[in-house]
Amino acid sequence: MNTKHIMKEYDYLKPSGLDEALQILSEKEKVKIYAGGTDLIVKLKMETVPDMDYMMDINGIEELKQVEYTDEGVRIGANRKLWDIETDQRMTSLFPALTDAVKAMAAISVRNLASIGGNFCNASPVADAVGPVMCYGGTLEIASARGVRKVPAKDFFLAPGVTVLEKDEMLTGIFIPTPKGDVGHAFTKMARTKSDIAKLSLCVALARDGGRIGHIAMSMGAVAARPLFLEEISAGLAGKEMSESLAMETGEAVSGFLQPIDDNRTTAVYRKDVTKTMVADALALAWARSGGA
């Protein structure tokens, strides 16, 4: 195994526009997209990228880097760099769990290269930016020469390294609706060091209705074969009066629901035990941020 040199030969392509990129994907086989390269280049050096004859560099496509705010929400281009998201004050104001998740990822040098679309398309169960986008009700824009389709973020992942993308498709943008009402959000992560891959991560986004939970969405990373959207448990909390006991009960429920594995970062027992406290604390924090007592 060689970790210093890329041993595989391939053709390098750099389209100047999205239409050209989609045409390449429709005409050629075994194309891998290069955006930030923080995962792809490492895999090439490790010789773990199968079936790549073409590397398509999308960094010349300006529309994939843009952010557009409207009254309805924000559309983030798939090749928007994580550092640009992290330092966007409007993003932090509207979607603090997302910017908190980005800040918890890797080193600054990596966040200057890595893109939010890459964090999705790498399809890692530990992808930090994914959970907040799912909790905010985000939708992914997927394009090909055949047209454009939209997929809820929570339905994008099939298995580790596998998404719903077809071979001639690419992720072009992420739309996140603007939260309405008295809302509170929290993202938390357990890792060996701040910039390390998560042992487990958690996001909570809720809307308060007086002393009750109006709407809530929770997600977890590094506890299943894909990023986990806790849809049923979240739905069961709607309309309930918020209390310390409810937060603790929810932590127990989530822990009981999980079926994590042992890996080289931590154990299944640790994940289940720590989840109880993480969920209770994050739920309480999100509630407080919504203005709840």
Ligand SMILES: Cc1cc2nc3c(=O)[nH]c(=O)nc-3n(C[C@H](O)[C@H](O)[C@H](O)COP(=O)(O)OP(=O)(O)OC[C@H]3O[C@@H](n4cnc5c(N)ncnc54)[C@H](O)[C@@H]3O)c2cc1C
Given for the second form:
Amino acid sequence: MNTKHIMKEYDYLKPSGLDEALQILSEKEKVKIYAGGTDLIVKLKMETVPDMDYMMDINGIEELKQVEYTDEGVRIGANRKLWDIETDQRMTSLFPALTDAVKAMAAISVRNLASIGGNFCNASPVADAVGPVMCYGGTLEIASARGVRKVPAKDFFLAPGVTVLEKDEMLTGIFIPTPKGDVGHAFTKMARTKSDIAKLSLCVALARDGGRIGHIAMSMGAVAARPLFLEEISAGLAGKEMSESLAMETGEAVSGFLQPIDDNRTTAVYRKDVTKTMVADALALAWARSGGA
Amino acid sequence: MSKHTINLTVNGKRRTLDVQSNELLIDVLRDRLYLTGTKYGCGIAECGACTVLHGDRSVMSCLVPAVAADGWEITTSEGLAKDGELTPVQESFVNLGAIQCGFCTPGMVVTSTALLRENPDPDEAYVKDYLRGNFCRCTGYVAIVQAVLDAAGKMKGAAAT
Ligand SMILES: Cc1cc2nc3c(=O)[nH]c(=O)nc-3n(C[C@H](O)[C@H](O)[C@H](O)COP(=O)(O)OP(=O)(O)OC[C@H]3O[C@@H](n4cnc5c(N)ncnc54)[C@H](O)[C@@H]3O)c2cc1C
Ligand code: FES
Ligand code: FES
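Alternative state: the form predicted in complex with the ligand, after the form predicted on its own:
In what comes next, the whole complex appears, and the chain from above leads the way.
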């Protein structure tokens, strides 16, 4: 193994439109999509991409890079670059947890290449952009020559590196509905240095109903085999009166629920322990941002 | 394995090259165009030594397949100075001693150039954050951050006069 050259041999294809790309996916075997390459090229160098005869570059497809706002929400093209997302003022005002997560990723010279769709399709349990999209109730738009289907972001992941995408399918866009009411959001990440992969990450998106929690969604990264959507614990908080003790209890509940592992970034014990405070703090922060006392 | 003819503009010069599908931009720049200012450090986007400009944006050339850079306008550290005259960023790096062994310097200078094009009036926190992917194993970063702020000050001064 070396990290200088790519030893694998493959053909390079660059479709100029989406239809052509979908045709290639349906006709050829062992095609890998190249968006920003910040996961794919690293893996090729590390020789951890066994099945690839073709690299299909999707950077010639303009519609995959677009962003479009409507009253209902935003549709982000799968190959929109992270830097274009984090510097978008409208994105920051509507979905601050998403832009905070993106800003916490890698370094500028990586974020200029990397796409949001690549972060999803690489399907790492630590993928930072995923939690916010899940918590905002985002939907993924998946296309193939057979047609288009929509999958809630929370149902996209099956296992590390594995998603619901079929062999002939690709991710084309991410739709996120506009949050309504008195909303407050928080994304927090624990990492060794600022450009590092997370030891733990957490997202909270809530809508306040006076002194009570209206709707709330929470997710965590780097604690399970896939990005973890805390569906039941979140649902249990709806309608509850917000207080410091509720925030602390929720931290304990989430920590108790997790079954993390030891890996090269940190230990299971650390993950469970720090989760308590991280959840309580993020909940308090999101609450304060929603205007709650 | 497929072969491709690509067109690049590198430091203002048009280049037409035949590349293999698995060749990387960093190797085309260093080994075929002899622009060895762009350094190979880690090969996996961790160190920033290979940073070049694609238009006004900085990218890690160790991660870019050369064929995917077809049509790009690239500036390497060699392309920053014009007619032998250093840019304000380069000058500040020299004057403030922001260089020790010099291995990280091309990547630092290129990334700092992108930074100042984007934000001509950065504060210290902004500079530190922008340069967080560029590693230096010698200087301890203090002089580098000062050099970028110094260059910003000079450029503002020049714009005001
Ligand atoms: C130094 C470094 C630091 C990093 N730090 C972080 C971090 O802090 N947090 C984090 O979450 N990630 C991090 N990453 C990982 C990476 O940058 C992100 O996951 C990024 O968003 C991937 O996007 P990409 O466009 O580069 O993906 P690519 O590498 O192009 O693709 C990734 C995978 O998804 C597939 N794919 C891409 N687009 C599509 C599509 N539209 N449809 C179907 N399949 C597709 C590809 O075939 C490939 O398997 C880091 C990477 C590096 C090199
Ligand atoms: S050589 Fe490219 S970032 Fe280290
Ligand atoms: S001056 Fe030696 S690595 Fe920075």
